[in-house]
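Okay, so here's just one chain, in structure tokens, the form predicted alone.
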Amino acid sequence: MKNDSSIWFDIVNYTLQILFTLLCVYPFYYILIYSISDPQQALKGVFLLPNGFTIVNYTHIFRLDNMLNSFFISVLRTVSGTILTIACSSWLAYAVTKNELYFRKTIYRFVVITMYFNAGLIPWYITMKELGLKNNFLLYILPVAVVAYYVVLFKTFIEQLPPALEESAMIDGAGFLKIFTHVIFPLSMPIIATIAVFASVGQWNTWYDNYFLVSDDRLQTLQLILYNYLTDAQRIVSSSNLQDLNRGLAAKISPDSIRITITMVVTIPVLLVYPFLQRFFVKGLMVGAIKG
């Protein structure tokens, strides 16, 4: 039976945990209820419930030019980029664990060095341009095919697996590629899920490559489009309210409602994906942190 001090400790502990959870969750909840509140009434403030429920903010956002195409490009970039990153980084990580690979330690060290040194924006721009990646969809996925941090995590995880698994597969006549695809990769789901979260969020949020190297409207990503709208919210508000006035609509949007709704639009996909990978995420991340 717990004594009084233990009971009080539990009360304080749970109270602090609940408060901390609310502090983390409420900003997202606030963005949600603000984005579905009437723009004019929301200026007076929202707290727990929407102030005049409406979806007019989202209607205006998705009515903006090139929105659907940019959304498709962002989704395609995120999915294909994440798959390529996982495939290439995991294979390289597996390769550098094999003694049969010549200069494997040197290769691994060169990969790790890139985590600490960066050439900078101008050399990066020149390199991408010389490789023919300007106004090219491959710009979004090829430069991140191998990411040093993910290679380290994969390598650490693979080294935790029992060597007997590979030895038994070799006895059955399997080569390195077959061992990787049929034994190592299926057993690496925790670290794959972890890296999938990192890679997909990174791909979804990245906009600077689009900003510097893509001028073709057909290749514009959602993040850059929304960034431009975010910085020019006042112009969008004036234009949209004028359109509503011409159509005889009563609703008027505000710069704050535009900014909040844009923030929600780019946040929703991440919030939808993360819960499905959460159960693998913590395990994979902890394994990668135990041994370097």
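Worth saying up front: this structure is predicted, and the values here are computed from it rather than measured. Numbering follows the first chain given and starts at 1. Here the rigid core means the biggest group of C-alpha atoms that line up within 1.5 Å when the two forms are laid on top of each other. What changes on going to the form predicted in complex with its partner chain:
Core-superposed comparison between the two forms: the C-alpha position of T261 differs by no less than 2 Å. Once you line up the core between the two forms, the Cα of I33 ends up 2 Å or more from where it was.
Once both forms are fitted on their core, the CA shift for Q223 between the two forms remains under 2 Å.
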Contents of the next structure:
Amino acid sequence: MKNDSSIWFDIVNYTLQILFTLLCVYPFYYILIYSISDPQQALKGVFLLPNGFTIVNYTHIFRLDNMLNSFFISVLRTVSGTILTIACSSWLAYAVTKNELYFRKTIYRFVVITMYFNAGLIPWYITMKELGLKNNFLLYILPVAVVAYYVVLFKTFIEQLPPALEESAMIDGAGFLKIFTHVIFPLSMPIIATIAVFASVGQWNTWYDNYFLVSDDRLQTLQLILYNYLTDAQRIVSSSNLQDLNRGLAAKISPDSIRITITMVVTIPVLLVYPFLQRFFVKGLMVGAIKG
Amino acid sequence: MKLKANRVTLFLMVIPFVIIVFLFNYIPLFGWLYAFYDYKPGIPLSHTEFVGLKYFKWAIEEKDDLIRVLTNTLALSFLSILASPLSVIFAIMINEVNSKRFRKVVQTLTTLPNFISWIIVYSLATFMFSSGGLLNEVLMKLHWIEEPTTVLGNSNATWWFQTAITVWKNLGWGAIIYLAAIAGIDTELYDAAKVDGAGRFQRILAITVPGIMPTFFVLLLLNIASVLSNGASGFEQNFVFYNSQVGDKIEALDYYVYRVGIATGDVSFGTAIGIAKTLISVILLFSMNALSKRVRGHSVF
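Given the form predicted alone above, I would also like to look at the protein as it appears in the form predicted in complex with its partner chain.
Let us now look at the entire complex, which starts with that chain.
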């Protein structure tokens, strides 16, 4: 069946895909090999392989002021924020599938409409301040407890579950909350996995709430620390551990190595999480897409 | 009676979440009031003067700024929309590969940029493209250039460069949705076409492309509806890549609102621009939805 033009098509097709894939991967590979290269040798250039090998960059960055703490804050907001989002959004989605809910349609519309408008940056900023969320950890997680898009995805998923399961639990006398936690939630794992990826990556990547409304260093996130180091060279020297500087470590490290290593540390969690859950979110998106 | 009690309990257990939605999505709308007052940070609204549409008129008077920012916004959005068929092409290309493993590897690796924050994108771009970055190093070693140059500070290249960054970040992810649309095409169509002697290109053009079109059309309408903050004109991308050399070319509407409203402190003026933007976006969204109804017979949302 294969003819010449088809073979040429394959060659061009594979080549272009490989090139674009390399274009997507190489920057990450580059920061990986740079971060494990010897800082001084790396200045002469790193291309395909690490130049010397060391983990001094990694040991150094975790001794920078506030680095460990902000790592902890980022993990905390990701874990707690994701759990909160899933719990609140899925419960609300389940409730609006119930005919027994008073004002069911009104409530659903009230939630869904929020996808189509946005008050804007300044009103958001002022509202958060008035609600007392300035320099408050809750700023990171509470505003996204209910996300309209996730409610729609959950609701669509729950609606296609066989109603018989729920009815038998109902006959056994279980209330709505019990049916939700014991029947619906465990059956919703595919969509929960999908939303968990979106929500956790979103939490990990969000920095503007931190930038605009949190000046307290103890609540600083990793993303913002990275941004500060990228834009302010002086900061690397000034926040380095004094003992390190005295031992002459400062001569061995370079600002670029530090920046690249921090970038790597901020990227690694995403690299670890998303590929394994990819098959879930492709499936989960489909559920949403069929409805849309 | 038990059912009644159950219904009341259910309702009460939903109320807190409705309140959360109200607090974080509706309450900020009251902040629109600031656009109609001479608001100064720190002074309560009740002590400030009502000025009506003063700031909206001011926005029109300050038209030089606004025209510059709107030009950037529309240029960046338009280029992103122009690039959107690339995801369709990429999906078709992946679909034409027989090896399942190859497809999976390509899909997984090309969606990676979608999952990283704009700060990381900026960080990577700095290491690649800054004057001391990898690209300059390579080009100088090859003696293709004598002096380091940087696209990050070149205002003539900004629109194209920002669009390229957007494509890099979104292409693989965008293709996933189209691959799903292709998966939904009836395979019998392909078999029948093969029997009829249709070649590979004919099958792509006659079956795959029409099969994807409805999805592409919906996404295109949504992109047009969000033209004021779409693609490379989005706030986060603007924010990280903004610098004084490219400021005139990169600054789009959302960044402008931030700059005048928060960085400079003209809260009322910034809010007025933000309101105008939201209203235009909502109108666009409904127009696109109406267009979709007329052309395709059903609505986008």
